[in-house]
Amino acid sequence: MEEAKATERKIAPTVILAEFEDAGAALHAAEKVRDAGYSRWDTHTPFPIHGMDAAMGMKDSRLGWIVIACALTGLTGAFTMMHWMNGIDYVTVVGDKPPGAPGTIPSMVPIMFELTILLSAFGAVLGMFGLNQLPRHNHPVFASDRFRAASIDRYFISIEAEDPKFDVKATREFLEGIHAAHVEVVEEEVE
């Protein structure tokens, strides 16, 4: 009895994948998916399609705000560090100018620039990973044999099972109704 339970596997749908033959059809289908109220879905295309962000209802990226916050942190940190080291902790008179004099700022510019750029780069990379929920080494769409054409000449829309509106039958009928060339339910083993 226990051996039968151990070999028994539960398989559940994880994503529904709709295939389109051209960019225009995928763009119009994305608008219809957005208007239908789905929230956990994505498009997969061999090249960027102009207007797809608007068709998907995507907002502007928050990455710029992350980068500017990191840049200002680097700039402020560099100035504070040099002011503390040269003017308070270990007073250093350079070029007969006392610490904090207006003529000392130009000597700080290279360090402030470098720390601003360094923290901006870290913010851009780490922010991109965080906002894109990376690394994600496997996605359910990779289980579809037809999905390999997404990098060549096919256009796909995937709706995930975590979407609040997701219903296998209704979602499949909806995707077929927006003239998808092929609709596939991708299933995975669940625990």
Second form
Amino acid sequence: MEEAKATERKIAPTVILAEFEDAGAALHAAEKVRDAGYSRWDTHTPFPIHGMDAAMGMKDSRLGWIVIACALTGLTGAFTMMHWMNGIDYVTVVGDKPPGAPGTIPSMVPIMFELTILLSAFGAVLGMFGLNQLPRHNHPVFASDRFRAASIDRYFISIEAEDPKFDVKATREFLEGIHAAHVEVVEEEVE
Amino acid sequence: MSPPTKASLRPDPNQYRITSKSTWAGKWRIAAGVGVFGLGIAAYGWKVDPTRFAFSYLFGYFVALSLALGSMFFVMVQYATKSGWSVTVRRVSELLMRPMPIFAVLAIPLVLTIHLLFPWLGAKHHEEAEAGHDTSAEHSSSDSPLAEERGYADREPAAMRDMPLASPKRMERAEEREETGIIEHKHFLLNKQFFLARLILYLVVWSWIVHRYFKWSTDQDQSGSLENTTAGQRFAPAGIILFAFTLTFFAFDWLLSLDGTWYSTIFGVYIFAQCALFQFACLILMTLALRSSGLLGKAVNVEHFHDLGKFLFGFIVFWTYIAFAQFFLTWYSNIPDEVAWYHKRWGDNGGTWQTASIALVLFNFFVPFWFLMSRNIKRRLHLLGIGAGCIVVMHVVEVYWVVMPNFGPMEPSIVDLGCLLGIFGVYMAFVLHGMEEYSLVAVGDPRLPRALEFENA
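Form predicted in complex with the partner chain structure, per the form predicted on its own context:
And the full complex, kicking off with our chain again.
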């Protein structure tokens, strides 16, 4: 019964893993993958490798733009909120400092500062999650037993099946051609 | 090819030195010339208007001292945090802090003019001297302050005491009495003997710390011994605490007490923020200049400048935070004795200081904050240099803005420039002379190879 079910499902390659034995080899291989024009691929190493960003051809993170948008929202939002609440909707004069006059802006600065920081922090954390497509429960590379060594002493390059240039045979040959110590096609059940 | 031996892994100790052919050789003479010329103008100023000279000299003195102190702080922090990345730039900071002992000699004119600087030693500044005339005449004619009848004159703020009969004359007199009361209250700290004893203490402590660190680091150039590094690391926390206390009290003594009635607990931190900011800006410019002459080889690269830029940006934010906090608390409570400090820099003194006050907000915070925010700017060295240059100029303006309004309206004079060039010139002459004597990179530091490979992730 179970066997029959398994055969009904389609098994297809999801990712190809290339394994390297040292950081330098992985770095140079990454340069070649970059030059070959792949887009849905990544490197997995036990520690950060200097120069990997450039080798992978990574552009500047867009996170800064998200954060500054959040920061400016917080800054102007805080000002508008206080100005409307204390200066227009229900005028509250504290310490002879009527809200709304330009000379009272200093009293608004702490809240403006705090909301700027708060929204920037939210923007940074949530934006990071968003750009990294997190949270996700699983990744095709986890189906490989060899991949566990990526947090110990092996360096991996993974090319995903969703990459437009992906072709099991050609990609496999390409990775073998750039001196991967071992190439593994990870296959999984797909619906 | 033979395998590399341990000795060949160590960098050549003479790799980063100013040779006699370098454009930097003998440059200290120019700085010394500028210094002597400036001090000449200053001496002329002393003869013409001793009070003006005293304030100008304090301004010039603190500009130079803040760089030496900021550099000392930076060096100690690098040891305390066991930083690897900064080994390549640390020596420049060490050379900047090295002339600390000369500030003892340079302090002599200050000590001689001390009675012209501080109101608690009887100094009458411009405005007060003018205002003091008619109040003394008023004093003898009417003498029935209400609060004295009530019997708690000493506990009531001046403004409340005279409230029923508030007249400008009465207010003025009450404020004057209040001022004397506050100054008497501070007598334990603000008396000449203790004050001068403290000055000696600060200078001894600073020179001692500087001597220790400089010796540890330069001895290591030859020996390469790890013990020097660990000794520096062990002493750093104590050194930073000593620095914090001495700088705070120096700021209270020499800058805050120029206004005898002002209180601000955060003032020491505010002055520290200036020192640190100035130091980072100068370190960036100095290292850029040395690098463009090829003296630093490949030791300092864009990654190190990026980190210094991050520090510069961070301390711009820190300075703003502290300076605003100090202003905010004073502004909000609006107590006459306290707001006087800001009034001198805004409406009083004929409003002449307003431009400088606005310039500080704009060019020590607003413009460099937005300018230096981006990673790409910090990694383009000429742009980083522009940002650092802006901070250097604004630091000079800020010290001027802290010191001079206690003297009177903003009327820049040749004496100010003379004192600034004089003291800074002499200081830089010692710095540049030191650069020719020692290696420009701490070649013996065991962490140097790591610093050379350092990269921002």
